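Given as structure tokens, the chain that follows is alone and in the form predicted on its own.
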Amino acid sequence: MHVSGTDPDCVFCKIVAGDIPAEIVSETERTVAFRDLNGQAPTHVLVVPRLHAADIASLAVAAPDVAAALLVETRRIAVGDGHEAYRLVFNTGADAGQSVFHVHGHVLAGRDLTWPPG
């Protein structure tokens, strides 16, 4: 299990820092959250938390507190772009599609969302 303060490594743990450009939607004391360059629906937001996790499975145990307050953060996220209905997407894992491994909710909506996924 991977949970640390950052990875010098890690592109969203530069995102967090500043130091990669990103178009922010918003920031608390725990969570980051910024519109997916490859957006896949008009809203798709990832949020990240500032404590640099590899997954949602390592973050759940090392930090509930923090997985709390991401999760509290995606459906502020949904609303505040004014959608009720939201898919959200946790990729726990390279097979599950996970690419960067510093946990990202993915905040989808504002289109019919069919199931399943892909």
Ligand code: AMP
Second form
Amino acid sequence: MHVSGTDPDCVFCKIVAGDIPAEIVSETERTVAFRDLNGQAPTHVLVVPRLHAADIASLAVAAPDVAAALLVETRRIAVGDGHEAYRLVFNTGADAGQSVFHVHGHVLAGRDLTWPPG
Ligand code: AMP
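For comparison with the form predicted on its own, please write out the form predicted in complex with adenosine monophosphate (AMP).
Okay, now the whole complex, with that chain kicking things off.
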């Protein structure tokens, strides 16, 4: 199970710790949200747990309360940016486009979002 307190080599653990800068959108007891460096929509925010977990399924098994808190936070972020509708994406595994292995939900909103995704 890839869940632990923090990983010293993880870029998102460093953002959670405040060791590297990010445009923080919200912070809760269990989560931190910040704008994606390479935004793909007018709202493109990443929501991460404070604890290190590789992906959403690992997090949900090891700490379901934290996974639930992360999911609740996604709507607050979208609404905070003025959007009732949003897309939530968890790329899971390198072959699915995951490049940072600290679970993060992409909250995307503010433009037409086509289906199927690329
Ligand atoms: P994924 O490909 O699903 O793992 O998404 C990783 C996302 O993290 C990408 O959209 C990157 O643009 C974003 N990203 C990587 N490093 C940072 C950073 N330091 N601050 C904000 N976003 C980042």
